[in-house]
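Take a look at this single chain in structure tokens; it is the form predicted on its own.
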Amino acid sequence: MGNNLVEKIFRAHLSYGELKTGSPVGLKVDQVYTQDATGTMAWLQFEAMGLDRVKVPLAVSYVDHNMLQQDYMNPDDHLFLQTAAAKYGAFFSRPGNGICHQVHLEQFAAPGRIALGTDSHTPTGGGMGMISIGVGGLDAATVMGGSSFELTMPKIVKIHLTGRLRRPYVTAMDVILEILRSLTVKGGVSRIFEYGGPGVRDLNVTERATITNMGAELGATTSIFPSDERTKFYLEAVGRSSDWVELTADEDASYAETVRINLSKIEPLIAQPHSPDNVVAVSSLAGTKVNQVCIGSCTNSSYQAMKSVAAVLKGNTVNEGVNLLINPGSKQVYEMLAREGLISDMIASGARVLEASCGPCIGMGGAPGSGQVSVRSFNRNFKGRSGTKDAFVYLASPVSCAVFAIKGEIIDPREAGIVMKKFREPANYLINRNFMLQPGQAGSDIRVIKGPNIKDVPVKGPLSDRLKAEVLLKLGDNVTTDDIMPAGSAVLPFRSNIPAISNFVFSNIDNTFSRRAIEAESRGGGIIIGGENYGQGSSREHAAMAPMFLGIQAVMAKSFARIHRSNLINFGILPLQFDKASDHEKVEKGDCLVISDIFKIIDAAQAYTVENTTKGYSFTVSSTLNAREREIIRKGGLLPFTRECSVSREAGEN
């Protein structure tokens, strides 16, 4: 039997384990990249390991999230990232160079490679035919330090595409919205989506990247397209033809499941508040007034997306009731648009053109007004993520967004009376890498500069055999990392200062949480109760690190999102699943829970009896920790685990 695309790449990078669903596998990694919201901590963690140089073939430090310089904290952190990258052997993408995923696609992504990124939308690179996986900063730091990347082997699901998109009003964004409508935000958990079928040929690399980018909203480990003639065409156009290799699945490859999508049948779609899978046809919401439109983000900020938007806006005027914001994805895209006069078309229409950064997508400016409707070509519309708690945020394609901005309301773009040309992929992209700084020379005397807001990495103590803690918060399903650790301009500047950022944990849900957690720490610490898919969304490890700093010992949930589960383990917090959903209903905030004999149980069946001493009853929870994860939890997290392993290796060598 032949191999699918994922199996081929995994086999070429396998350092240990076997490619059997549910088994741990170790993979050699080709590329690691960080962004500034998570990268500051990743580089502090790398520094704490005492290494002189990164040990992966390519490392890149990007600045794209925290661009607002309202005080010293963000520029200080940017300087720290620049000097750390130079000292330890990484490229540095300067502020203004663009969004990490878009820039990485242009400059480094290559078929057949494996990349890790400290951002949940790292799977963007799957549009190039590479395995790109979002991880927490500590996972990235240990891999940069020379470790293999370990994951539990997911199921490989084929998305079989047929037909052709009805362009120009139906786009790649509509494809991924259709998949989200069908599979939901939990449909990709423990899965990798591999795209195939004749419909693949209808999509170019940047369109494929839009689809794999937003595969993160499915909860997927990653998504990937084959590397074919369209991949070759793009790599030649960006001046990297030497990176191309043909890479496709064998005809007799097998898959755990197959999902069939006919591109010809997809219509313009839109995700309603407050979830990316709350998808309906645009036509069903016709007439809904729109107050704000935002176009860009790592999902839809490519040259193609921007040129399509300019084609809609040219000769038209943004509706008087609409505020239109546009952020191109990279300096390269920005410059191409400017040279062709397309930025002028945007400005003339009344659009506000922002710098090449994440911007409004991460809550860095561009918040809508109170109770307003904002339609965005972004990937997430979680409540409050925009910066306005009572806003109603929708997600749609860049073309649909541009049409809404002109009309002032939601309307099927096919019926708006706006004629636009179909996009023709350029044979040559502008190539300008002057904002991508080279790594410093090994052994050179480079000083890493740290501002006063940068604090040491906190480390948890070893696991205790008995856990006695108070339930500090009880939550429902689909709690996001935005719920746990909010983003935005008020919070993200503290990303390198865990004591300060810990004051914001769950602040949008319960602004007393941090204070109560500190008070509970002297009594044994706290426990959080969650529902299904706890921790979905961003890869930000601060959503685990800050609760650890506040004394959280365990999270009990019905199920966990992949990256957040890994982050909890990395910071020594036990991720425990309810054996019975009814037990979740019975536990209440304020209950005292006790688990005994943890050392014995964690090495056996991992079935724990929980005593609710407040209510006088018991229930069971379980964990699915593999051998390595058990040791990480025992040591108190990945950093102390890695330090001990390094000491053991050095002792053995001596």
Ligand code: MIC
Contents of the next structure:
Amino acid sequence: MGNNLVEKIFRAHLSYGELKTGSPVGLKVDQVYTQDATGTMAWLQFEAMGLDRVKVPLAVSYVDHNMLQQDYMNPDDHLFLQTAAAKYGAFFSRPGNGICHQVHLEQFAAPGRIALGTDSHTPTGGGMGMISIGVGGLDAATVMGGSSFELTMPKIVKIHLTGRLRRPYVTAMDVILEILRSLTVKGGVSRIFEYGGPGVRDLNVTERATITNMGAELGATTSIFPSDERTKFYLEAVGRSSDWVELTADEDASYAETVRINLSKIEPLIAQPHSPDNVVAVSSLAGTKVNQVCIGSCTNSSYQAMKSVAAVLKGNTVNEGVNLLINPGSKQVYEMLAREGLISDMIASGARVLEASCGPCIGMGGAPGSGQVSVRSFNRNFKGRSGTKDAFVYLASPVSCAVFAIKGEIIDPREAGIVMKKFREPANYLINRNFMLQPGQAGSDIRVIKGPNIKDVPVKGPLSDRLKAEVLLKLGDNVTTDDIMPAGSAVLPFRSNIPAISNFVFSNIDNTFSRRAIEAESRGGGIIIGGENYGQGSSREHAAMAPMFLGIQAVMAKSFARIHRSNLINFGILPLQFDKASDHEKVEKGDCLVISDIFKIIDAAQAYTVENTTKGYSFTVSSTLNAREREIIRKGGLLPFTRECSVSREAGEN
Ligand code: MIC
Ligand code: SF4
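Previous: the form predicted on its own; requested now: the form predicted in complex with alpha-methylisocitric acid (MIC):
Next comes the full complex, and the chain you just saw is listed first.
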């Protein structure tokens, strides 16, 4: 039997394990990239490993999230990242150079490679035929230190595309919204989506990247397209034709499941508050007044997205009731638009054109007013993420967004009387790499500069045999890492300072949480109770590290999102699953839970009896830790585990 695309790439990178769904596989990684909001921790952790230089073929440190520079904290982080990149051998993408995923697609992504990024939208690179996976900072740091990347082999699901997309106002964003509508935010858990079928030909690389980018919202490990003539065309246009290789699945490849999408049947879609899978046809919301429109983000900030928006805005005026904010995805895209006069069209319409960064997508400015409606071409509309708790955030394609901005309301863009021009993919993109700094020379004397807000990485002690902890919070399904550790301009500056950021854990849900957690520490610590898909969304390991700092011993949930589960393990917090959903209903905030004989159980069936000593009953939970994860948990996290491994390696060598 033939191989699918994922199997081909995995096989070429396999350092151990078998490509069998559910078993651990170790992969050699070609590229690792970080962004600033997760990168300061990743680079501090790399530094704590005591290595001189990264041991992967390519490492890049981007600055794109945390750029408001309200005080010294952000610029200090930038300088730390710049000096650390120079010293340890990574490229450094300066603030202003653009959003990591868009810049990486333009400058480094290559078919057949494996990349890790400390951001959940790393799968953007799947549009290039690259396996691109989002991970926590500590996982990235250990891989940069020379380890293989271990992952539980996901199911490979084929998304078979037929039909054509070439109709006005139907875009790649509508394709991924359609998939979210049918599969939901849990539909991709433990899966990799591999796109195939005749419809693939109809999509260019940046359109494919929009689709794989937002595959993160499905909970998928990653998504990937084949590398074909369209890929070759794009790589030639960005001046990297030598990076092209053809890569497709074998005719007789097999898949665990197949999902069929007919591109010809897709219509303009929109996700309603407060989840990216709450998708309906734009036409069904016609007449809804709009107060703010934001266009950009790593999902929709390519040259094509921006050029189409400029074409819609040209000669029109933004409605008097609307604020329109636009962030181009990269400096190259920005410069190209400027040189072609397209930025002028945006400005003339009344758009506020911001810098090439994440910006409003992560609440770094551009918050809507209270109770307002904001429509964004972004990927997440979780409650409060915009910076305004009671705002109503919708997600739609960039061109739909531009039409709403002009009309002041949601309207089927096909009926707005604005003719959308056909987009012709450029054969030559503007190339200006002057904001991508080269790594410093190995062995040169570079000092890593750390400002006063950059604190050491906290480390937990080893696992205890008995856990006695208080339930500090009980939550339902689909809790996001934005719920656990909010972002936004008040919080992001503390990403390099765990003691300070820990004050914000769950602050949008229960602002007494961190105080109660600290109080509970002297009594054994705290437990968090979650429902299905706990920790979906961002890769921020602060959502595990800060709770660990506050003495959280375990999270009990019905199921976990992949990256967050790894982050919990990496910081020594036990991820435990309820065996019976009804036990989730019974347990309450304030209950004291006790688990004994953990050492014995963790190495055996991993079935734990939990005594609820407050209510006087017991129930069972389980963990699914593989051998490596068990060792990590025992040591108190990945950092102590890695240190110990390198000490024993050195001792063995002597
Ligand atoms: C996000 O979109 O939520 C972020 C901000 O890019 C995160 C990373 C972070 O929290 O720093 C992500 O998606 O992983
Ligand atoms: Fe940045 Fe938003 Fe993309 Fe996250 S989702 S990387 S915040 S643009």
